[in-house]
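Consider the single chain below, provided in structure tokens and representing the form predicted alone.
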Amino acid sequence: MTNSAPREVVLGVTGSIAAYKAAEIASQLVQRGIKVTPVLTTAACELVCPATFEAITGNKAITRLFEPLSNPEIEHIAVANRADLFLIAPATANILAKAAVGIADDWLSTTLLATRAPVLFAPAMNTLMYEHPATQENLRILKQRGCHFIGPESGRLACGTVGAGRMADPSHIVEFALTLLDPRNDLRNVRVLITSGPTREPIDPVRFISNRSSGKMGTALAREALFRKAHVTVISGPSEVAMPYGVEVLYVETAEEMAQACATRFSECDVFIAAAAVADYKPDHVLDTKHKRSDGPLRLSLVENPDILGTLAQRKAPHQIIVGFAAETDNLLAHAREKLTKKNLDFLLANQIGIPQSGFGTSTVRAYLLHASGETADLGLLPKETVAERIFDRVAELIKKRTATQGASSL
């Protein structure tokens, strides 16, 4: 998320059993530097300790809605018109009734009857009480009025019965929470797709042909896609990191799958980002058993892999945009600008691999930014989440370069 300016956001907390993880929600979201003024309510109250919260976000718990208050701008109207984000979670079925009819009996159904920032809630209920005509009803109502949802999710509740009814875990919830507090839309409604992370070409049944990519550099790209408003599929080889909430994954192993799944894909997006790290090579042979010591030397004949971005770039509509990446150990500029020509990419990001703090697994990257134009952008040493922030500036640039563009034709 930009670092633009401290946002604010009020996390009320109600009676449901999965209270204690509100804990974990305000702590991932002040590691964040986000300011969280927690808010329970009296059933909260019984379950979760407010000293808790106070503790983790440094702010006062507002538990009563006619408590004295050493401090006058902690009221209800004010942190209305303060809060950047509500954040209901976990959200029980009495708190979304009295949100969706406009009950205000407690400091925060008053609240949320004030607001005009962005509503997001966590629903977490028994099974039965989820699904009863009456709570469905009362989401319809809360989406039709643009209040946001993540969850539930199903599972075995701590009543006993297994459905619908989990709060969404923690880091998720927090995910979302992220992305609406950003301000950024300039990618609201663009289509993007990323691959990412290594492939895996096998050998026989239990060894296989990889490389070190880690997937982290794919995970930046569809995170600060998503905090622009991107609508975001990732098609991810196997990864060592888990992609943001709200992203569509399509999980492959080899090329291959890769190919085919972005063969399908392609014509729907509208930003294409290869930061996959494709393998060249695969056996042209796969053993049916595992090869032992003792069958004697293992020999491979390796063939090439389907070029996934050379095949696409050949079908791109005039509207797309195709980003290339390039991980090279010598000779970085002139081999990224000779694959950026080749291709006929929009621009590309060339990393240097094989040195300290930069390439496959680490958090940051020594890379260049090479545009069709001839234009090359040194970046220096940066952080992933950094450099995919660099990356969708210039995506964006585009967009509305051509967008103008078009509209200046049409006159």
Ligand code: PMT
Given for the second form:
Amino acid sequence: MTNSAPREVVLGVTGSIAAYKAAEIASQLVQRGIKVTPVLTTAACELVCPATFEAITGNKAITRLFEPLSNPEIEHIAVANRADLFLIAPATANILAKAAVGIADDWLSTTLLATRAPVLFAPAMNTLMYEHPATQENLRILKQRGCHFIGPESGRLACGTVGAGRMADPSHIVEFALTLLDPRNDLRNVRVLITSGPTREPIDPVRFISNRSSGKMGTALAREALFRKAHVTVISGPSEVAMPYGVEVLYVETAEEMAQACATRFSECDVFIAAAAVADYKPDHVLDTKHKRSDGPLRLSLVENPDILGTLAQRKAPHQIIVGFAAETDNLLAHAREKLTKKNLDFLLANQIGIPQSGFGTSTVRAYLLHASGETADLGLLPKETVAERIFDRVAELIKKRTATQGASSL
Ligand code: PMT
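For comparison with the form predicted alone, would you give the structure of this protein in the form predicted together with this ligand?
After this comes the whole thing, all chains and molecules, with the earlier chain placed first.
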């Protein structure tokens, strides 16, 4: 999320057993610099303690409708006006029903009527309650009205049954909330396809050739595009880094698989960003059984993998923007400029490898942004999140410029 203005979330906690997970949500939001006003319904107070939320957020937990009259800070209309997001997690069947028909009989339901901020519900309830036509109808009404939903997921519920009704993962809820809180929307309706992470080229059933890419850069790009409201698809090699909620992820293993997945998605995308560290070579054949030391030396013959970026760039439609990466230990700018030209890219992010804090697996990178026009911007050593922001600033600028040119030529 952009760091500009501090943002405020009203965290409504209702009476589901998942209420204890709301403390984790509050904590994660606070850690990202967001002001959280906790609101607990009477039923929630039977399950969790308001003091927990006060300690985590540093703000008074609102529990009763009339108490706030003495405190203008938490008066319901004032909060309704100033909140940037209402997040109801967990949301019971009861609060969904009240919100759908406009019942205002406690602080939370009353303020929900008064706010014009976006509302995000994270439902949690017994499967039968969730599947009941009344609940389904309430969900339909609220969705139609523009409310956002995350979950519920299927799994084992506190009541012992297995089925739909479990609250979504707190980290996913926070990710979704952060997307809604980010005011930027300059990539709305833009379809972004990103390659991320390493590829693995098998030698035998237990060994492979790979590299040190962690997937951090690809994840930062995906998150940034999502915050700016793009539709994001990531084709990722094996990675431990979790992709943000809301991103469509296709996991692959080899360069061939990555090439195939990209080829099927490429024509649908407006922006293609190749951040993956694709293995340039693979063994010319894969052993069926594990090679043992007693079998003697293991000699590999390597053949080239397909050049995913180079191949797709040749199919580039006029509206598409293509961004490449280059990771080099020496002559970075010369090699990067050569790749930019040879692969017909709009621009390219060059990473310096072989210096501390930069490149594979790190959280920061020493980077340059090279444009097809010939210009080179020295970005310095930056967090990968900031590099992603700079890349999408440039993408958004290019889209705006092209749209303006198309508009002018159609006059
Ligand atoms: O995942 P992290 O740990 O965060 O690290 C991020 C990163 C350093 C891997 C990333 O920022 C990066 O620089 N990726 C490109 C790495 C690379 O080795 O590039 P290259 O010079 O081999 O390839 C140039 C471009 O062609 C890249 O956009 C690459 O994705 C693409 N390529 C390369 C080979 C190939 N067979 N197909 C490709 O599409």
